[in-house]
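The chain below stands alone and is given as structure tokens, in the form predicted on its own.
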Amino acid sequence: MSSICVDVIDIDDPADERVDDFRDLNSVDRRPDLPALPGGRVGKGLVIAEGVLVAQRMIASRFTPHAFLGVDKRLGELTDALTVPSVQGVPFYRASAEVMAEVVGFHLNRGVLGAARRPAALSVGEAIESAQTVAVLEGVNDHENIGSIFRNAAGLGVDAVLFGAGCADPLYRRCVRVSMGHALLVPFARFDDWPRGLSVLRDNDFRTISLTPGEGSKPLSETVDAPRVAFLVGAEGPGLSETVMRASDVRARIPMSRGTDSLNVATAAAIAFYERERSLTT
């Protein structure tokens, strides 16, 4: 243990202040994941990352922790990863599972909580500065599609995601959850301008693929192969919108059996991401 760079802190009490960052999880208007708006309204605008394995993706990430709470077990589990420079003073504050389940309002198998503020948000020109593959979100805005979405593109080759209109909090508590801590390391950014800002996709030479089982689609196959790809997919049940898809160079299905006519959301994209990325190696 002497060798970790974060300062470990016996917690006894569940009503110390020093574990506020981490109060009431599950609570709808008091959770501190919450966006802060102007005022100081709302939520702290935290992000909490929940479990070892997302716990050492936020040190690794540009979400700099600046305060952990776990189980001692836990902290023996951390013990590589709190090494580094960037938790250097962190404070680590130890607690047994009793008092952490009432700091946060229920049981955490997972015994291991760390809390970061989030940095400036970075602009799309920034996300896809150097990225050859990319996914595009509109309307999508169930938390685990978003999750599930960030973790298949860390594993099939997408180098950001990008939010039009109607998505929804990529960094809220269990986004980053189901994505393993993913939506903390693939770049992400907002369209400022919907859906007029997806000239700049096409100002930077990516080809935009709208994912869709409508008429006049192609093979999905049959269109991944320009040097820089964009996936535009949206919420199950409407899909992207027409205004979107109009906007698109191309349209392209995912070919199915059995009369099925579509795919979760999250699902879909993964199948398009490994299409890219077999594009891409043979």
The other form holds:
Protein chains: 2
Amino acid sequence: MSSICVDVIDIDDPADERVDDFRDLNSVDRRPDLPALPGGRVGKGLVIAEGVLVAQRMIASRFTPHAFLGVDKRLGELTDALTVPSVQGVPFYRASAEVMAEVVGFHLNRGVLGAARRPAALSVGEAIESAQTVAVLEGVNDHENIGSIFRNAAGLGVDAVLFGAGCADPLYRRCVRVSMGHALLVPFARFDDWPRGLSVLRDNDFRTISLTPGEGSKPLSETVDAPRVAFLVGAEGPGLSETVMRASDVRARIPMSRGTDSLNVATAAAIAFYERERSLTT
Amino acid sequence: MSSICVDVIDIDDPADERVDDFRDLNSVDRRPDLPALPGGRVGKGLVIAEGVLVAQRMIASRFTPHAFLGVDKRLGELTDALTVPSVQGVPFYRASAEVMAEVVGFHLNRGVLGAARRPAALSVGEAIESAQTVAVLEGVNDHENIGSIFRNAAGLGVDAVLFGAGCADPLYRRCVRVSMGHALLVPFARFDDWPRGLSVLRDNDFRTISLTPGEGSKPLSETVDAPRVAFLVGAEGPGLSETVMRASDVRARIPMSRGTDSLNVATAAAIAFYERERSLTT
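Having seen the form predicted on its own, I'd like the form predicted in complex with a further copy of the same chain now, please.
Below: every chain and molecule of the assembly, starting with the one above.
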């Protein structure tokens, strides 16, 4: 038996400053999960986990929470997760659902939140170090799609997610929620120099595969058999830039019915991840 | 050159009764896309298409629109689609974005709506008549997931979607929108007698494949090689009922990483559809 040393602090006043890190979660300009910019401008740069499952994953991740806010029932459900050393002494602000709704700005069904400060970002080199399969996104600016890609990556054996130009913040609250917390667990990194930074993948013997329904693409199933694979995916609509496709080793397509739209980007990525997993396991 | 005989009627008064079929689209109890029940209770039983692309697909579908409401710009974009015989004489109610927002109840970015009455439902027998691959849903009550499944079905060569117990209405507006209009184009039908009605699939030589990560399941790739295939999928969380799995010919799993959640139901279905398409094309 380990003892649990989370400090449970009851919050009765929604204006209590101790829960400021959970305040106005839906506010466009005050929400705490906006990235901080140099000079302390804009956001607090926090990461917010919602719900027991995602809070558990935050505790298990490198995004160590420094505070929780939740109702008593969820505190009970989190008990096991709260025994790990990294969260000993972290305050759990316990409130009624009503007080919590006033702090947060809306009624939060999931009943518990964790807040973490953003640790130093990984470099692309760190993120891919032991990776066999990675996803590289360009222009994917929809939080839900990014969250789904993290979830699919975790489920289908993808080791890292890399961000090129034009992508949304993977630590935005909605993204973390849709990812089921896997945005905190699957290593990710941003390319500083896009698309030239892609050379690091070639230097590390990754086969770079552009997912595109366009001319000159091979069936996906013929492309994934390499020791290290990087799938490049672009946003629905524009897709990958021609520059990026030209910089990749091969173009791959998912067989599609005629006259239909392309698939959702997270779905197309999931199919690519599946094909890769399939090639490694069969 | 065909002539266009859509009647363009300008609407200046948001209270105009002629646009009642587009009124209060987000209302819980007055929205026009609620199914009609016997005796005329509850909804109008309409189907609402949003945006130029979905309106075009509605016009091409068996859900023939009987009216449109939209801004002038979208009327222009729909011109080609409005030349087909089935919509000759159909009124296009033209309004400003402001008037339209007052009718609909919110500002509609997509700028045009089509309304159709629900034709008689297809029977399962009709929906599967010439089908080679079908999807069967049980307990999928999320409109977004159902919409995504229709989109994935259309993109990946699935010929029909069949509904068992506990599924949401595929003609709900959000579902039609997420499906990109494919909910109107891919044939679908409901089983009256669930799960016993599944026997019609066996009687028509479909191999029924339950998607499940559970014990005793085979890798998906070993299961899809049959002349006719039906994929059975359940909701995230509960999954398929044991009764349905026992009634199926084989259980199939998607290879997954350890310790992660199952995939989203629409994503899992897309992977199954892809594996099927792959087996037919390679």
